[in-house]
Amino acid sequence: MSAENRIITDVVCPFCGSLCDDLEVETDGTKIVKVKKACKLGKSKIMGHERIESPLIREDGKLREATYEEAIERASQILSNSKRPLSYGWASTVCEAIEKGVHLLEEIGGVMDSTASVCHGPTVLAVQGVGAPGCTLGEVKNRADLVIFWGSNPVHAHPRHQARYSYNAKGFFSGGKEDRTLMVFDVRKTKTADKADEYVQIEPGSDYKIFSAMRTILSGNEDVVPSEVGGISKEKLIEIVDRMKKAKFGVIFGGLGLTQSRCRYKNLENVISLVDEINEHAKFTLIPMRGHYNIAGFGQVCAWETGYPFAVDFSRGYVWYNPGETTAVDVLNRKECDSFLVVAADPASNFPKGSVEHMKDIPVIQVDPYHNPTTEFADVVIPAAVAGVEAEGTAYRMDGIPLRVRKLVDVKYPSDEEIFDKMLTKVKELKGA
């Protein structure tokens, strides 16, 4: 190291929805020279790649460098003069970035919507419709003797979660994987399953009927349960619910594989009440696996400051909520908006055909610190500071826990905050406001 290098200890990575907390960065002031106790990804995120160096406004069908000056006038421009505009994203940028951006889409009476809509959106709905058994990751990490993956792969998509918050980590009460069982329900067999003690494969699409079959034998008539469902025998199930209630302290880890495949948020409300029907008997939770480092931000800061989740709709001069409307997908889908603003998202990348046609027919304003897919579709581009790395703020856990990221080296970039700061006082000034 060094003599000029600095260690930064306890830093919060700003990957996924884990937001270890417990990182070593050492930095000379400017770069990110080494990353230690992180994942790759995460490590992947802090080292950084090569970024969109300066604004950019495309001009005859070219995009060429501008000024942050007058990149903010021309996005602030096509969203004052937009009929419809819709904004996507938000979920890889702090708590304080997000709240200025609510108060920018009200202020122009656009479409608001998150990541949330194309991953955790159903849990979120399950939620609102019948509670939510929650804890921290620390009570996980400290008492539970029963994990259960369902429909999730850590070791791929949150690769420390087990070793800092479940089935590998130690806590006060807990030895580690000694004192633990780890089960795993999946569709096919994943990296996460070849750990465990247990590996039950279930048929696609058929979570539902499982946790409804579960439920049945929880309440004791099981007599008419059949002899299989969804590829898991009666006998099996039978023993998997008295397993689950013979926890001392028990958690589901819920994944994409509940809130994207049949039934959707109808599984997060089957699983929510079978886990409230197992506290009858033993002490257990539920824990969306939520994936950007700040999605779960997003939905505090926009309930706190609209009273709804996400997919919220200023346009009738008050807020309106309707997913499967006011999604960002199905507005695109329906070639509603006029002006599309994406902030640290690449839906080009994964939206539907029909949305990302219609995004090459209107004005795309893409905030990111980096080149993607979206940026060909981009007709004025603002490059941001990395938030958690170049820019501090507040970001929110998988489990609720709201965690501050730190500014580790100086750079040029604005942070979100600060661009959307500025966008917004120049919509107020192009509307008279």
The other form holds:
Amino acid sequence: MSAENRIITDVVCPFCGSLCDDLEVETDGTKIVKVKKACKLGKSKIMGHERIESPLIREDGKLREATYEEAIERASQILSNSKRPLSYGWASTVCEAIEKGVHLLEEIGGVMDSTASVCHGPTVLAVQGVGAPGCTLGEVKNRADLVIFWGSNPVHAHPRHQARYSYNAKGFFSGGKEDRTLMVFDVRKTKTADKADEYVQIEPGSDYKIFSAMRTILSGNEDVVPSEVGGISKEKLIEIVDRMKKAKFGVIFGGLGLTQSRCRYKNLENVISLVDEINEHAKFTLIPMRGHYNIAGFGQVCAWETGYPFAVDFSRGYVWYNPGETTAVDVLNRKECDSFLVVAADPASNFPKGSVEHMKDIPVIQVDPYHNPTTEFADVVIPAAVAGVEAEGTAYRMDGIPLRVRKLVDVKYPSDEEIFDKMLTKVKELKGA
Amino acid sequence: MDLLIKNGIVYDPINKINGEKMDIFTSNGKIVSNAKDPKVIDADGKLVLPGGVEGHSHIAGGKVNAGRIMRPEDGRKGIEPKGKLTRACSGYSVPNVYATGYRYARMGYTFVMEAAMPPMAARHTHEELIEIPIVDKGAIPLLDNHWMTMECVKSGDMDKLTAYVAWILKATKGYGIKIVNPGGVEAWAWGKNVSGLHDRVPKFDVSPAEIVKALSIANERLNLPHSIHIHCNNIGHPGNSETTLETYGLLSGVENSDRQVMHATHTQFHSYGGSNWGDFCSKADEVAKYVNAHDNLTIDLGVVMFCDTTTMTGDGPHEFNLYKLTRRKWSNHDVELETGSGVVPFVYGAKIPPHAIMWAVGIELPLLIDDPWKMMITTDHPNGCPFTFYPQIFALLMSKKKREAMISEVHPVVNSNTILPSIDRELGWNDIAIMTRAAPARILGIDKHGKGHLGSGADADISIYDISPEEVDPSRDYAKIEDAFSYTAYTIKSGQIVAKDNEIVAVPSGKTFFVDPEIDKSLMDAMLPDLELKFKEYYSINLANYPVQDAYVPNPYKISTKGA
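Take the protein just shown as the form predicted alone and give its structure as the form predicted together with its partner chain.
Below is the whole assembly, all chains and molecules, this chain first.
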């Protein structure tokens, strides 16, 4: 470490929904040179990689360099001239930027959606059906004696989750893994399953009926449960339910294996109902394994700003929420939107073909630090500072705990918050004119 | 711009002005005795009050937002399109931040206290408070089920507890000490509860009574502007008035010359007799009797009105009980080392006997308690009903005829299991002014900071209602009371007209009130190693990332106190 180098402690990692806040980052005054305590994913994000260096505007089919002023002006013109603008993404930026974004979309009467709609959106729909029996991650660390990962694989997706919060974490009432049972339910033997005290392999798409069988057993009606459900024997199911009922403090961490497989939000409604019912016997909670570091924050901001957590349509002047109609994939697929603002996301890679195809036909504005396949569709590209590394703001962990992510180095790029603040001012000006 | 509010009928109880026709001047956001070239507001024949002070409401933070997220059907019930100045609104019992600010302002309220802030998620509460337009606000952190608190109680170390409370207030930019089902919420982390003041909290081996007394000592040692603010054990249970009265008695003999030493909140939910839902009855008379006989205690009401609302509280086990009653959706959120919360949608039906009794209790209490200075009118928004029911509640308190009309429509059990039908008292204009302005400001301790009155130097927060106390007989014309209090002719916030005839005409940002208690450094230094250990071993975040940064209170109003 040279004399000018600075070590910043207690850094909050802006990668996944675990929002680890114990990182140490060394900078040489201009750039980050070392990241300690982070997992590979977090380290890679904080160290950064090749950037979009300058704002870009597409002319004659090619992207050319532009100034920020020009690019923001162009983007604002596109948005304010649109009859049905759509915006999507927003999971990898801070709440302060999201607030500006919601205001912008309200101002132009557009549709605002987040990556949740192709991720844990089904969990949100289930919460709207049956509620959310949850807790903070520290409750799990201190108390849990039964930890269940269902359709989630933290070893790969949330690498420090088990050490910091769940299976291995030592807490006040728990000495760590000696004191707890780890169960993994998945369609394949994941790395997380390798470490489990018990791995239960289930047939793909059978989660719903397994939960139904468990609830049936729990309600004392095991006589109607068939001898095998979703690849699990009835005896095993009875044993699992019994184990859950005997837990001092149990938790299910639900992953995309539940939200993006057959039955989708119905899976979540069923497992949440199961957890509700177990609470009459034992303390039990459920925490969704949120992916992007601030996808939970988007849901929070959108709810306090508009009343609804994602997929909000401002075209009527008031807020209209109807997932399936007002979700980004669907608005694109119906070829309804006439402009598309993408923020910190990559729909070109993740959306179905029919939706991506419409991106070719409409002006696309991308705000992102990095080039990705969506850039190929973009007509205006505005490179932003990396929130949580180069810009500060609020992010919500998967359990709803808000933390302030830091600015670790100074960069030439404006923050998302600054970009959308300018765009909002510009749009108001253009609409007023 | 300076204002002259001319010829209004003014009720300003703190300054002993009781319905006098007079002029009020404002300048630079304050009430003044005269102003040059003011804009004149003709208030002839109108009622002029200090801006309303809402002393206990759930408007911001994790559980409010959980209610919004969980209840899109509630969102749909309150939609209003964006306007030139105003943002789009949604929600009935869980309005979005904009609807919250506009609706309070249109009704003449200019200060709102968020009554339950989970310290670890305080940043969230403040993020929402920032976005609530117009009104000034504050938030009271929950402190009773903390491991640190219970360990200090167990060891009897009041120095350490006092330092810890001071640290939490600073770290969360909080306003006071909130107590919610002391001990019961920690028990709920194991799926259990406490059933009375002398149960022992699992593992921590302290009792609710010990927690309450200890936090009161810390509160007084820190000279906080507000007293402890307590949601008693056994909320909502038949027969809970015994626990309630016993809780009040815990501080018997403790006095503070400036204010109460205990504020007991949403007392309606704690004033029940009976042993089950079959013999459930009102004990408002016994609770009122205690309040009448003691001057060291204040309450707020938590009135229930019949509607589809959203219950939300830090009392996790209570919300689970409500879930078991309703089998509707249930949200729960336990917060490590500190607290918990739950949210359950709830319909109060006029024809459902326990609900009819609950409604009656909320109206009985203010009619049976002699001194309006001991009370704030609240609905424990949105637990009893949304705050937008206030006009109806005022009419019920001011008119026996209105009560008779309503009693005839609710379940007849109110005739046998409550004494509401036999009460003749009707509150007057000054009583309402006290219970919605002067008393809440005094009870919270913000009267000394320019709130709740119209004396020279006070904040120019004023509500002007289009009703003449000289002409209207509230007892007979109760419908006019309801209409007039539904929205102001003018709401003035810090000298600026923000609402006029039910329309928002300006959207300033309100201030956030918080307390910064100064204590002896040696006490703080002695406490910190314990706290550091808690973060090192048991919290899931680092100590350095816990305190709420200044960025979350862009318009701060800091009240500094000096601890003894």
